[in-house]
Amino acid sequence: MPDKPKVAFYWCASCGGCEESVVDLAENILAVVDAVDIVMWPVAMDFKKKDVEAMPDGSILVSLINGAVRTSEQEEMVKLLRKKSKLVIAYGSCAHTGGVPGLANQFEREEVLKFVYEDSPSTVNPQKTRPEIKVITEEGTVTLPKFFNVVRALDQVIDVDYYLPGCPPTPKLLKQALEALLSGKMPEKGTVLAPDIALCDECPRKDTKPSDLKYTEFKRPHAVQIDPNLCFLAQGIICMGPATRAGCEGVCISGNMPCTGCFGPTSRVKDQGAKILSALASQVEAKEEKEIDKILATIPDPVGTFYRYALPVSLLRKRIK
């Protein structure tokens, strides 16, 4: 009987959702755990790193890698997966575009350290005292990953064969993604595998989208009452549909509450960011600068709200200082 096809999982800077919607196959895990042999997953088996270390080149069909790189023990690990395996599938929001844990980007890796071990509301350490990446100890050394200055995408740090968008990626287009893999029938390298529309084209408020907007304020969701059925950018809401790619089968739209943009952008996009920014300051009705600040003043995270899950792969990357 021959060998299973190996797939591996690996965790990097994330949440843990991307984990959870492995899970969220329900049943057709069942036919999933049936058809593969799973040759790594630190959070749900016991598989250390000197196993796979002692797999051959290319043994593992393929690993599915979540969350951004932000610590020299994930740059190891996933140059490592990279190797023992024949593709790589940047799993995630956090692995495609960098995901929220890329917001730490706006701020240097010494402002991180300094407000979560010194200045943050909830510390108390008047040592003010941090981790060492070496502490020597009666009983060894004793050793922790070295934080590293930026956070990035996983392709930033090692090559990707495909991409599974989403926070977290949905169960359909996981089974659709793992039984191409088992068929052989997977696309060109380098495919987003979502579909390759704006999210508007699938939102089933479209047909309630204005062509011409006239913003005079932009309103923040938990500060008014929003209309289930209107176009959230009709009611001066925004909503990252426009430059988002569909595929997520707009969950967020059902729960009466705007895209923030986790599937990332469709191949016609460069920067994501950038292209509903675009659009939003082309329909400010005011002409003078002072009424325009007036109204972007009621945007008070822009970065977050625009760059959310993508700020590692923009044309910003990074605040530079």
Given for the second form:
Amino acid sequence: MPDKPKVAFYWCASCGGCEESVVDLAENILAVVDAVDIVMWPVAMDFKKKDVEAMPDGSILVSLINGAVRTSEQEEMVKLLRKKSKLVIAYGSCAHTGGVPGLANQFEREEVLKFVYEDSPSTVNPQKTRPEIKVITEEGTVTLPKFFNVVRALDQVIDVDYYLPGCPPTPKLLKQALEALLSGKMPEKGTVLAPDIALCDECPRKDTKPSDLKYTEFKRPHAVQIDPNLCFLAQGIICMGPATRAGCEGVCISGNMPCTGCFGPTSRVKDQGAKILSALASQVEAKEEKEIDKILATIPDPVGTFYRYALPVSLLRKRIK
Amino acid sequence: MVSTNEQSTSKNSWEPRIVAFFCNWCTYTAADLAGVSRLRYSPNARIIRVMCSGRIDPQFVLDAFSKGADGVLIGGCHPGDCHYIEGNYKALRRVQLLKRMLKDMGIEEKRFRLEWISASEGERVKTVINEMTEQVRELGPLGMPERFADWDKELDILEKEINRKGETVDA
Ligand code: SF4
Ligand code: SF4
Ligand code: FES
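Previous: the form predicted on its own; requested now: the form predicted in complex with its partner chain:
Entire complex below, previous chain first.
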């Protein structure tokens, strides 16, 4: 019997939600387990780095890697998996576009560490102890990975063949991707494995989206009674749908929450945040600077709202000092 | 990609680089007039002609900064004078929000400016470009491409370490 194709799963700076989404394949996961040999999956199986190191280069058919890259350990592991794999898929928003961990690119490394180890309300650390990346003890030397200054999407660190977008990707998209992989019918390298149209196109509220919007105020979802049938933008609630790739089938919309943009932009857009900024601002119902600013002030956090999942791959990448 | 080679990083030879998006009908014509009238203005502005200030996608502005612009200037028709009726209002609204966002990303306010300059205001083109050039000169280089390269050094360091490990294993 010929060897089954080898598959690896790996996680970097992530929340674990992407791992959940693999399990969400439900009974389909059995078919996957049947068809492939899983050679690495830290959340579920006990393979070690040395096991992967011992494998010949290119012997893994595909590595599905989720999470952003923030530490030297993550960098080392993804480089190792790249070497050992024919294909690498960036799995989920964090690997695809940097994701929520990427919002830390609004701060310097030192600001993050200082908050976490000194200033956060739940921290008691009078000695201001910080982790050391190397400590020599009687038993030997212990090391920790280095915490980088910049959060990166996967393709800012290694070559990536495909992207499965979403926070997390839906089981349907994962299933389609695995089927395409196992049958050898993969699209052109670099493809994002979701439709290349805006979410509005597949949104259940599409027909209620006005062609001519006029904003006099932006409302936040928690502060209003949301009409469950009307386009969010028509209600003055920011919806990232026009600047976000389709493929989720509007799961958030169906849950009566606006899209926050997790599928990233379509291929025609370079910078998702700039695109939605443009769409929203241009339809503000005012002509005087002061009036315009007053309306725009109802968006309290433009960077966090427009780049919720894509700051590391934005044109500016990171706040500068 | 715009080449960054011409911009030397050594302080004394550095010249501010300003990308200016000018509307075809007003500001671009005014810049032309300034030229014809032999008004001298600093050569630091690279003028890009667009049909209307409303055509300027915020991505253009970010792209210019990320490729080495030290300042970005937008010039359009005065309110009420846009040839496409509303284009300049759209531009103004985008600029107001973009200014806030740039500030949040650490880019100084004076690096980004919007001006209404009509076709007859050649003198104004000269004043605005000179003024902005001086303000940006004071701020110094923004140097995004250099910053990107600098940020990514933290990856190269590990790359070297891994390769070194690799050598000893092979040997
Ligand atoms: S803006 Fe949002 S709610 Fe409106 S159609 Fe697009 S995705 Fe649907
Ligand atoms: S609606 Fe938007 S945020 Fe929600 S899953 Fe779809 S793309 Fe992601
Ligand atoms: S035509 Fe000049 S700003 Fe629109």
